[in-house]
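Read the single chain below, which is given as structure tokens and is the form predicted alone.
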Amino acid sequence: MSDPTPQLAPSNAKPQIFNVSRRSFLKRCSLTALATGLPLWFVERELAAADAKTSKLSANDRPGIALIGCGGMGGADAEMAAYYGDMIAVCDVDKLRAAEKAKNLTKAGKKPKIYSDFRKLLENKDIDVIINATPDHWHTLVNYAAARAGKDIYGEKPLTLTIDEGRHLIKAVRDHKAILQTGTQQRSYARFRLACELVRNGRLGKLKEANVWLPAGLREGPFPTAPVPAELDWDFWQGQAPAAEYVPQRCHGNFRFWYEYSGGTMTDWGAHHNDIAYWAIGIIAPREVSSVRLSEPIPGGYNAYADYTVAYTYANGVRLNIHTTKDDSIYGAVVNPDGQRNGIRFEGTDGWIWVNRDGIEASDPELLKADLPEDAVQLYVSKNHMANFFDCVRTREEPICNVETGHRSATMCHLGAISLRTGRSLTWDYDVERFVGPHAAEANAHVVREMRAPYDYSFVI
């Protein structure tokens, strides 16, 4: 990281100019600290670093971008990406969604080309960057194919459907020298980085545990089958997952509540909050994982567990506990009687820090207000997740959530989902990425899933 100290004016500069500039800078820091709730010392460091950085973006430096997966998150990602490049194409197996998104992304009369097969899109030489916002069970094959086609990738979280897919994807990205940013954008929020830096630097004393609250999933059903909409290629949408009759609740936004296509809220919001816990703890993966199912799926309905607890133990004794909460801001649910919202609480021998997208708090305000020493551990700084990705597309440097980081964060979530599915307490050997000890064979069967033909790796080679 660059020197956070504001640069002084040269000795021959007029004192009045320096004083005004310095006063203006401190005023901006104070206003920012007041608006964000972040400590003044942290804001000063952030703004000074930002002021020292020069932009690499030029009018002629606009890569061609394509969106694969035209749902709500895809649209949001594409709108952000369009600031840094030109939208060349969109792709979706739902023709209406693709057409609507192409219309929305039309700028200055330039309408993105529409594809229904992402493999054909990847043949377009004008496309440099892929925004992958498909459902989880398509993440790996699309990213894998994009890397092999020489494209850079912004891939929605979780990075993969299974742990084994991460190994394949890392190899493809590294072999083809692609830039991949995982869409775990909380790493680009200043308050999450602040919390992690304070934990890493012992501000809480010895870290004892982290507690994560994730939104509870949907527990509904049974659902009747329905005719496949004329605009939807249902077989292609299902991809590698086992074939099933069409049920509207399986498709589009609610796919995440079916294990065939995702892992429930454990791999949905868990991909965000568990990633921050992983960043703060600083160890590749836990050794032990156990879980408790607090409710059972309704037969014929969503089959990912909706209410649960998951407990991880790391080699250094730190525990990470996952809880579900019926947060009223998520999925239209209601607030728990205790009002607990989703977020992360780090607890150490000297106090606690709570952080979520709404703010950051501590058991003692001084835990946040006191500056860190100059030799403190400072984590990767990204102010904007999409901007960080496009900066790295230009510089070929590593983004904040590269392919290995995305794989490790996804692995944490998959471990919890596997413990829930098996109902077992399990031991994980992260050096070989396999379960060991009691029930290992049963659990390892979930590390990789059989891909339904023809939607396996041969489909994209």
Ligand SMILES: NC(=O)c1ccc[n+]([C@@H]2O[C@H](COP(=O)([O-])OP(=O)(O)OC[C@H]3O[C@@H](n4cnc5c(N)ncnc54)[C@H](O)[C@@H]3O)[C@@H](O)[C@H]2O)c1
Given for the second form:
Amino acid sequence: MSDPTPQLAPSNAKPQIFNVSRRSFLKRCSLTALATGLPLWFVERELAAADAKTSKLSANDRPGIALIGCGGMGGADAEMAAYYGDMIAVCDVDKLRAAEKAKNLTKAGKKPKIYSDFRKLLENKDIDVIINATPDHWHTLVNYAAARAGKDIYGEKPLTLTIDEGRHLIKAVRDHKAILQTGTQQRSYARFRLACELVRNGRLGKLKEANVWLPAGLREGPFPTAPVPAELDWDFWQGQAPAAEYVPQRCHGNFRFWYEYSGGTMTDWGAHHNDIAYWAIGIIAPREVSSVRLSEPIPGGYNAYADYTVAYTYANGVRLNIHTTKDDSIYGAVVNPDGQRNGIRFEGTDGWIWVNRDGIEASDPELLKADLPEDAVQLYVSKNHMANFFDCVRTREEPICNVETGHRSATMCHLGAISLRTGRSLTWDYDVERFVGPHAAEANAHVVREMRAPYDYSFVI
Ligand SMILES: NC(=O)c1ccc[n+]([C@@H]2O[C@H](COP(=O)([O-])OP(=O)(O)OC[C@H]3O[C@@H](n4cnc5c(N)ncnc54)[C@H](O)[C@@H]3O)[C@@H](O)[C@H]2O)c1
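What I would like now is the form predicted in complex with the ligand, since the data block earlier showed the form predicted alone; can you produce it?
What follows is the whole complex; the chain from before opens it.
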């Protein structure tokens, strides 16, 4: 099934250049191409599109913004968002974290108001936009409630904790006409778009497979319990997840290595690289998924599989293979002990393209150099993920990673995590969003998770 979501450029026409002279434009293109290593033809098209679109927000249309989830990513997102609007509120179930972010985000003596319950924050009519940077198990309920409260949403990846949550969220976003940008910012990096456009336009001949290397998870533990810090509402933090005694390694930052709150690195980094693979392959979902566990969690420690492979097969025969690698500075691993790099490699009948956050390479450099024809498929252009979101808040157009796109990328990751958790090879029926065939019942039990009371949908209605 090909993908109907708005991932393509609105028109295949090359953009016009309105406001710069041709000579200075070409000079700027050459300098940019030199600095970024991207091909000149691609840079020319990008800069032309950007020039055609420049629209500065006036002082009067700065939306009111609230940050929900005041950790590392929330802080980074809020700082970027503060360029486009006014940070007027922050919320966290950890009082110290909320206070610290409120202090950091204070501008011209205006301190954001502090909340500990996001439902109260959503009642504030001055807030137009929320940034949701809570841990994954809180993403859906916060976004769902925000859409229903009439707010627009920049929602961190992965969009959901389960596939079923995606359907609830899509309905809420559509019913309430909210703008939702998923925080999969690699779509707004030029080199990832270039790789996807070349694949989509047959530059590699027929695409055979994509190989994705994700950072391996952590194998650590067992962890002792500890007293809950006075500043933390541990029950609220756990939300829909099963109640557990407080262990610091379950909470801030490291929630991503526990299946109660995440899907392990399969959904954490998978949300980025699988999203790009999905963009290039251009098919909504794979049909088959299988996996191999390469290490077992340590009892009493992180329970998400750390080292693994996952293989997906699409209806057109294209395969997507996921591998884990120790190449990741974020989790403090030694860089590259296994000789692999975190990134994506597309393999076709006529060559390969490798892309990651550091660069783009091809089996033959000529594969990148030649311009695409006038009638080539052009993908949605966003040069800055946060700017694209705020543009869409103003225009009410679809952002580059809208709710459907976020749901589909998250679904790919959840399918891999479910295969790993069940140890099964599985068949996915996209139309009904359920597994079919052998072991379907066992796997479908992971498509929806029981939400611990009172933290189910009724908590926010
Ligand atoms: N786009 C990216 O490149 C990128 C990078 C890192 C993290 N992320 C995503 O951002 C999210 C946050 O990651 P992090 O590393 O900042 O985590 P973190 O644990 O440091 O921060 C999460 C914060 O949310 C708070 N929180 C938990 N439940 C809450 C609730 N119900 N209401 C309000 N606050 C609540 C926590 O107390 C914590 O302060 C994750 O979903 C992660 O996947 C995205």
